Each structure stands twice: as C-alpha cells, then as structure tokens.
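A lone chain, given as structure tokens: the form predicted on its own.
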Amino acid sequence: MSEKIKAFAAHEPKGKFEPFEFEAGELGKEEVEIKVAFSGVCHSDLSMLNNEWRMTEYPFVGGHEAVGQITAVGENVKQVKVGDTVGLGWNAETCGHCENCLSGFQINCPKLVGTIVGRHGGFADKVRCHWQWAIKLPNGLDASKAGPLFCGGITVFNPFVQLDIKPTDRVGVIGIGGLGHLALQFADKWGCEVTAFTSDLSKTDELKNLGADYVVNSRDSGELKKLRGRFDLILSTVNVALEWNRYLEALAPKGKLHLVGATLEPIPVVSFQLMGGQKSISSTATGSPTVVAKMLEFCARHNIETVTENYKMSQINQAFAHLESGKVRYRIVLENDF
C-alpha cells in the first residue's frame, strides 16, 4: 500500500510550518498506520525544529504525542488491529532482538528510531510506527488529552518504575511545567510526600490541587538550605542550570537527583558530595512498550490527566509561537483538521 500523506512541515531551522505532502510508500510487515486524531506538541519539536541537537532533516514534520485509530496494519503486526485507538510517542521503532529488547529495555537498543528523527511525525493526517510502538488506550482515557503522556508523561512515569520509589518516599519535583505537572500527579497518587520546586509562588494553590504537599521557591537558596537531607528523590524537569549543590544536600541517604530535563550545560559535582550518603545523580528518556502501558492504565486507574491548550493542526505555527513564550498551562494539543 503506497499512498501520499498530508502533513505540516518546515524547511529550515527555526522555520514556519507549511502544508506538505509525501509519498508514504509501501507498509512495512510489521508496521501499522495510525489515523491522527490528536498530537501533543512537546518543547523536543521545538528543539527539533530549530536543530538545536544536530540530527534534525528537512523537512521536517514533528509530532511525537499522536493518538488516533489504526487504519491498516503489515501482515506480520500483533496485539493490535484496524480500529484500535493508540498512542505514538517519541520512539517509532526498535529491533527487537539485543540483549536490551529482550529484558525490557527497548529504549536502550542501539537500533532504536525516533519517530521525528529521519523520518515524519504526527503533525500529518496519518503516521507509521512498528507495533510494538503503538500503544492501545484503556478505557476512560480522554484521546484529546492522551497524547502528551506519550512523552511527557513517561518521561516521568519511568523513573517511578526504574528507581522502585517506594510509597513511603519524599519526592521533590523542581520545575512545574509541561513535564512537571504530571510528575505530581503521578508522585501524589503513587503515595509519596511531594514537593513543587517552582519559580512562580502564584501557582501553589494550583500546585496543591495537583498533588504537592509543600511548595519552595526554587530560587530561594535560604529555602533550599532548609531542605537538607529530606528527599528520597528529586526530579528535574527543567533544561537550564541550577544551583546543583543545594539540590543535592536536600537529598536524604541513599537519594537520587533525576534529570528528565535537557540540560545542555555540565553539571558540576565533586565525589565527596556523592559518597558522603551514598547519592547518586542518573537520568532516564521515556520507557519501554509495557512501561507505557502500565502509565496508562495506572492514569485511567487514577483520574489523572493533562492540562490541555488546544489548537487545530491548521494553527500549527500559532501554537508554537505560545510555546516560545513559555506561557502554556501545560501541554498544547493539536486536533486534525486536514
């Protein structure tokens, strides 16, 4: 099957989105064909679009929060089937058969594909992933607001899973955003005590609402000091340079301080500040197919979904120019309407 795919791209860094069609070619065996109904736009487009990680290729059509229908499948596809309502997140592709697929962790096979990375993503009326990739939703999730847990949301679901934080944890979560948001959601309903690490006080009621016992300026070193030798964990969502050391002298024995977010500056640390209470700094990038799943269900389990801004895929450039200005409350969701 070969048909021509309609989609939105750009044609240079920091470029506008433009109408675009491509020849999608012949479906692979084990590939299926989703039907976009909805596709989160998460800051890694915007850094994809700009270039900013050096593997972007023009055109280039983002999109890796898709959820819609399967509308075809390859004769070699399993678990899933024509009609099913799945979910694509950032990765598209793996082999199947080193040492990481088989024990679980797909996202370290070395054959691993992006789905925007050298090929087209969900800002198209239809996109192609192998099956394994694409993720059935549970019954009770909103398909308008599930996208972005396809990236966001296991960005900071997996390091609940992979750390074996533990219901009796202290967990910190330092920047309240897109990414963030959700990891309060998950660390509220996951029985541990929160606290919204965030810039802008004006928001702790609404921080509270989504699961934060505490909220501390992040700014505030003085604040900070206080926090010595409280966390479990601290997750870090944000992509800029903090004050590392205060973070890690908020952590307790044996804590971790967890980077989701992209810092592109090296983190300064000295061992002593390791060895004295065994810490650890580590970092994790979305998770494995049945990681996915597990977040799914445990969000349709829980209530818990996205804060959503939603714009048409027609309003594509509008909405990345709101994503520039750091004003999204949290995700931008774009409705096909090719």
Given for the second form:
2 protein chains.
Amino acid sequence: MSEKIKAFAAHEPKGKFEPFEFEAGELGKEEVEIKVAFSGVCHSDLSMLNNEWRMTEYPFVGGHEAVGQITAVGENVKQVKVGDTVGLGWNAETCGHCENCLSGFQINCPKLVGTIVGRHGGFADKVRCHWQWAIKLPNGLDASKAGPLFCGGITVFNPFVQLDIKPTDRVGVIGIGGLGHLALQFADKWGCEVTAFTSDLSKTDELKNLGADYVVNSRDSGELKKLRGRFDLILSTVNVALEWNRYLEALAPKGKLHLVGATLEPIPVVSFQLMGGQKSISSTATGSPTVVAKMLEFCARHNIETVTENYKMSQINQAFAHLESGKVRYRIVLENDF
Amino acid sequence: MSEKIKAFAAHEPKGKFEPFEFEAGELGKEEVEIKVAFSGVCHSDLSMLNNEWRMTEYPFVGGHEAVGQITAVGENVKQVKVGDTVGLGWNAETCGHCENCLSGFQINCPKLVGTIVGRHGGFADKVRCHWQWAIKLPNGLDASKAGPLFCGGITVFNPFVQLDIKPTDRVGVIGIGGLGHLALQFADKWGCEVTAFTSDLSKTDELKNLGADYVVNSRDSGELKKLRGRFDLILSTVNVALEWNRYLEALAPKGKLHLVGATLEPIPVVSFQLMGGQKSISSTATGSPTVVAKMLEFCARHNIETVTENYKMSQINQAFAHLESGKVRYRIVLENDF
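Let me have the form predicted in complex with a further copy of the same chain next, following on from the form predicted on its own.
Expanding to the full complex; the earlier chain stays at the top.
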C-alpha cells in the first residue's frame, strides 16, 4: 500500500514554496499517518529552508508543528489509533531501545530523526512519524492553536521539568516571540515570579496579560544591573548576542542560564562568573514524549494557548514573508486547505 | 584581651615571605582561635601572593588550609570548644542570617570573608575564624595531611554533592594536581568509573593507585574523540585553555562539565553544543560547613588522604619555589615550627 502526499516544497535555499507531490512509500510497521489539519510555522522552518544548519535536503517540505487525525497505523503501533487527534513536533522517530529511549530521554537518542531533516514535514496534506512521537491532544485544547506547543511549546516547557524549577522560583524569559510568549504562560502557571526581557517595550501590556509580573528592556544595561542576583532561572529564547555577563550577574545563587535559542555566536564563559554563586549554563532541545503529554495536560488545565496568526496553507509564502519581517505576534499557524 | 600573632608575610607581589608579627586585637564573640599545627599550600596562595585577582592586601599572610587545636573561643561560639582539633579552609566568616546561610549554602553568603582576603591566614602561629568555619576533624584522619581537604578537597568534593552524582556515573577529572588527586579518590570511593586526564602520562601508575580506572592524555585530541558521549561528569581542575569542544563532546547525554579551576580565558560556549545532549557547564567554589563535615567523615571511612610533601613553616619560601615549579606531588603541607 503506497500513496502520494500533496505538499509545499522549496527547491533551493531561500526558494519559494511550490505545490509538490511525492510518493510516500509503504507505511512503516511502527508508523502512523496523520492528516494534517493545522501546521505551525517555527523559526527553524526558516533556518532549514535557507540551509543555515547545513542539513537541508531539497525539495524541502518544512512544517514540524502539525496537528490532525490519524488516518492509518502500521501493524506494530501502540498507544494511538486511527481517528485520534494527535500532534507531531520536531522529532519524528527514535530507536526505542537505546539507553536514552528506555530511560525516558528519547530526545537524546542518537538515532533521532527530525521531522523535516531528510524527510518531509507538515506543510502537506499528510505527515508520518513513529507512534511514540504522535501525541494525543487532551480534551479542552483547541486543535487550531495546539500545533506550536509540539515544538515551540515543549522547547520552553521542558526546562521547567529538567531543571526542577519550583513555584517559589523567580524566572526571567529573554525574547518574547513564539517560544517566549508560551514560556511566560508556563512560568506564570507554574507559580513563579515572571520577568519578561524584550527589546520591544510596546508589547508590555500584552506580556503582562500573558503572565509577566515585570517587563524589562533586554538591552538596557542599567536596568539589568539593578536585577543583580535576582533570578533562579533565566530562559533565553533568542539567537542573537546579548550582554551575557549582565544576565549571569542577574542570576541568584544556584541560578541557571538556560539557552533554547540557537545562538551561533559563542557565549564567552569564565569560570569565575559561575563559581561565585554556584551558577550554571545549560541547554535543551524540545522534550521527550511523556513530557510533551504532561505539557498538553498542563495547558488544558491552565488554559494556556498559543497566540496565533492564521493563514491557509496555500498562503505559505505570504506567511513566511511575514515571519521574516519579525512582526509575528506570536506564532503563525497554517490551516490545511488542500 | 589582645595578643600578637607570629606569621610569615610578603610585602609586595612576588615578594618573599618574611617573619612578621601583628596585633590580632580582641577575639570576636563568634570567633575561635586555632593554634596552627599544619598549613597546606594551595595554588590560590600563589595567585594571592602575586595579586593576580586584584584583591590582595600587603603585608600578605597566606595559608587557608590550616589544621590545629582551638586555644580560645569567643563568648557566643557554638559547636566547638577549646582543645578541639579543627580545620579552616578558604572561608573564614559568613553572616549566619541571610537566605543563603539559613538554607545551608553559606558558601553563597554575600558577606563571605576569605581567610586570606583582607585578613591574615594560616602561615602563622595562630589563625582565627567564625566558629561555623572551624570544622572538627573526625577520628581516624591524620592531622598532618588533613589541611588540604579544607580547600582543595572540598572544592572537588562539593560538586559530587551539588550535582547529585551517582555511583553508577562515569567521571572524568582533568588535571591531576592538588585538587585532581583528591578528586580521583573521591570519585573512586563514590563508586564511579574514573578517568584521569593528565598531560603527564608518567603519573599513570600513581593515578591508578589513587583510583583512576583509565588515564588519558588531556591534550590528545584523537584520544578524546574516542571518548565521545562517555562521561556523566567531567570535573576540570585546570586553569589553562583546553580543547573544550572535545570535552563537551565527551559528555554523555545529560552530562556536566564542571569547572573548579579558575580559568581566566573564556570558554566559548555555543548553545548547540549543550542542546544536543541536554548538557551543562557549571562551577562551584569550596563548599558549605555541613558538606565539609560530610567530606571529612567520608575521607575517614574510606581512607582518603592527601598525598603530601612536607616542609617546616620556616621553609616557606622553598616550598613556594617548589610550588611554582609545577612539580609538587600532590600537595605541600607546612608544619608550624614557630
């Protein structure tokens, strides 16, 4: 049983997306096929489109924040069935039997295959993945806004779990875009004191509505100085160089600077900066399936939602132009109109 | 009640130590006075002598690994009494009432006073400190070798506690000097698999006797490459630049690169290097009093001992010349011969 999948593909770096059909081959025994209803647009789709990370294959079908119903399952599939509404994020497949997979850290599996790395993603009518990575939406989540939780959301939720953040902690979030606006909501509902660091203070009221107790100019060295020793966690979602020294100083004793933005410019770290207050710098990417499931429940229970701008999938090139403008508030979601 | 203390002091950066007497003033209510029996020589004494950290005051009396009997106590002193054999490390005083002190992280107290920072240390007949930092030696520890545990030892023991290292973990130690040779013993007795990284392979047999399962050339890029993904903890005791990329690659998923060496040259950290395997970079300095006490018990139970080279305190300048040569195996201890 083989079939054709309709999609949008770019054929070169910085190319436009064009209608594209491909032969999907037989569904794997461990695979599910999802009929895409909605597909979020993540900044990584743009990086991949432009081959910034030197791992893009063309024709390139992006999209790794897909939500929809399962339409077919391979014979060994567990946990999910045809008709379930699920989401799929950055990760499409892991081995299921290495130490990482067996200990619940699938995210560290050396055989991890990204949804849009060497395979075709969610800017399509259908998308496939290993059943472990097709995670059911709990009741109460709006499917049209849930896609971005599967990449942007889990990327900023996972640190709260992995770093054992407490509701009594003070949390700063740097950069309030697709990831940051979810991080503010998570931190707020987690019970923390929340500070948003943004270079765009015009967002202040919105950010307070999203859960920020304080909004601080991320580039104002003087303001940062006043916050010396304050934060248990500073979560950076940006991919630009900042005054990292000031942010390290803004950490409380035992504070953590956690990077989820893909900064290519190195942060210069001197051991003295960390030693004085038992500080650390860490990073994670997305999160494992059980953590994704817990995040979805947490979102449903606390009415945490992506703030979206909506396009039809056929408007994908307009959507990407808007993404590149840097003006999205806060995440684009494409609705499948194939 | 005031008294004079005899010591050795240097009067300028890189100066020689000369006999020096100073008026100690009245003993504080919270203070104890220790008659120094033995005083370890730490590389930080040399850095302080030479004012490398821009905080040395002259005349400078170094020494922050002192062991001896308490000869006098202030009226508010708790826990210790005249006649107790105690040790004193880098930290001489903390406030006792801030959030850090009250939660057992005295080491992060903003009022922390270093034993040789703006005051006189253990290269002396007597030395004073707040009672919280005069920590009793348990039975079974050799006082002549215990001094270095109070700075070098706790510096490499504390990470095992703070980072929650498990006996099933694989631990690498970079740089096998005063700190590293204790770290090997701690890691071994902690139950871990232990790899020593050293630039001096002539030490191999000695390092295996100290607990190393493997000894690897710290500057051999090819050897490091083979260890990709192996270590849960890499503890760096060096203050020189290394191929940090290779060491980050040598971490297992969730692995930690922990810096206790005071590197002044920044380590360039790119978030991708940490993100892939949920890795972190952290640092601590020494450790809080209850952790010091636990370390001492652990040493007594497991026969962990500093490997020392012994000098009389009157030979202090010879001792420092030997320290500067880089040939100490593994820690110098001065015996008080005033």
